[in-house]
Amino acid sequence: MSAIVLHQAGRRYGGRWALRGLDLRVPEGGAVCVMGPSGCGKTTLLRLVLGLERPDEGRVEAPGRLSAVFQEDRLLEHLTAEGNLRLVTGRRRDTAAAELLAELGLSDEPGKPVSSFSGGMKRRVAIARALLADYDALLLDEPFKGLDADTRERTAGAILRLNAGRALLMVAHDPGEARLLGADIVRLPPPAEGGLKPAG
């Protein structure tokens, strides 16, 4: 299964939901993208999707190879941009590397260790490992934060190019972002409310 499938998943912490009763679809070639208010579970569904918390009740079915930006860039600071990179390719995909660092305006930072890099160009960097990555479905949490609007628009291509027929499930603010990516914008809503709704 390639598809990001929810049934009536919801997930609580004490007392209290922070999802409850989702009914959400993210099928093989697809893109969603969830929004709303801070603090009403975005990143707590995605942290379903991949496995890392399980439901309290209903359902979450995911393809066995996700892979994820997280809101942290998450890279080891004291390795290159294509140190980074290798951690999920190897050596095998040393071109793909390459070339996808400089679609994404990184190919002038050789040798310099991504401690040195500004948050944006992490960012970036952060991206381009997770589309290198042999995965099924990919998810993607405030990916174009500290970018400006060149180089959102180039990151959404390469993340169109490389992410083509498969999933993507991603979480904004910024409804501009999610049509970067075609992405059909669902809002999740307190928890008090229940349920997901497609954007009007």
The other form holds:
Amino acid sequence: MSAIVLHQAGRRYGGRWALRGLDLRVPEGGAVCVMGPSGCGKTTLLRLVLGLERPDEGRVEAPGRLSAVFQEDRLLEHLTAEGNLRLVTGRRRDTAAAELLAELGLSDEPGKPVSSFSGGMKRRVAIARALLADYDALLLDEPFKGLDADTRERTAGAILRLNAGRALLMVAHDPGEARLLGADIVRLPPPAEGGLKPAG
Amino acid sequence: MSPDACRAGYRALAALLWLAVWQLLAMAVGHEFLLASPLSVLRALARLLSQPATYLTALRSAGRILLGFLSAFALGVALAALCRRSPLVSALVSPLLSAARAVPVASFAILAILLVSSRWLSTFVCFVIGFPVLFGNTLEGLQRRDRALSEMARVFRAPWGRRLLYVDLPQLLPFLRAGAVTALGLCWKSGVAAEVIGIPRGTIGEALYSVKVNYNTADLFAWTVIIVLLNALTAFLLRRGAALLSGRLARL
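The form predicted in complex with the partner chain is what I need now, so please give it after the form predicted on its own.
Everything in the complex follows now, all chains and molecules, and the chain you saw is the first one.
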């Protein structure tokens, strides 16, 4: 059974199609990584699945409970890492939050607002927030942006463990990131072309 | 000398200079009832502050003025939130706001005397004067919220209360604080002016009216000092409250 389904989905901004005729399925427990050149509609695809935009044609089906790491971190800069996680979990998962932050190498920063964090640290807070939410499918937009190789592996390990059994749809530029999460790669064509090219 | 001490020195010097100018002007006029000297004002202020009735008068006026301010705050914030959601409400409110901004305090005050008791005149006028400022600032704050953060909270299905405390209020607070401080200053000015027009018993307005009748500029200046101090005190408490709330929101 598929958790996420896009059937001939298309989205237009003004007169220009950002995405058109897209068929895509992500099974429950499966992982798919969408790749393609800039402007081919990768982020639009995630926004359609998240319900932040409506398709102008075709159909998009997704579970009601989604979680996401956005292209930008979208953190509450005045709050600590723990505070950012509490927006999503409340105080009931403080212990799990502390453990996950420690696993991601963020336990040395108690009481500091995330505005004082480096780009890589902010990215890990955004990933921890997504993983601690109650959800059925996880969407990641360039999740490892700004992370070094070791941190990528450690973070990927946490994602694989905590997301087990649930659908994962990600967007990346580097096939290595898809491999880290065991995701099947689907390539979107450049903006001018039509159709969808599944990777071998 | 540190830059801070230097600035404080300049400020004290400027204050002394203007006090000296005031003293010279008072001496040139030569009639205390036309222009009281700084020393006479200081004596009048000391006399007023030694009378328990002064505190009761100040409290009575402050209570009514602050009630008007708080009503304006509550309704301004609530209506701005409604207008942000509904273009129809926004269109309905727009002419009322234009009227509230353009009509002079005196017109409102005279109309209010006919409609409500002069006792609540200052409350009504403070509401009418404070409401557009608080409404406008709240609406601007709501319009300037980071859309990306609102989307994020929506995706994570954060409950309404948590969304308010974590996402919306920290972004809105600077606009609310600025609007509240401005509105509070206007409320003190217009509230006392309304009292002078309505002359409700036992208020600062009544005291100022009797000063006018008796040509007592020393008391006029002394009451003015009291009004300025009350405004400064309430503005300080407001800023302090906003800072405490801001600190609390940063520790969520």
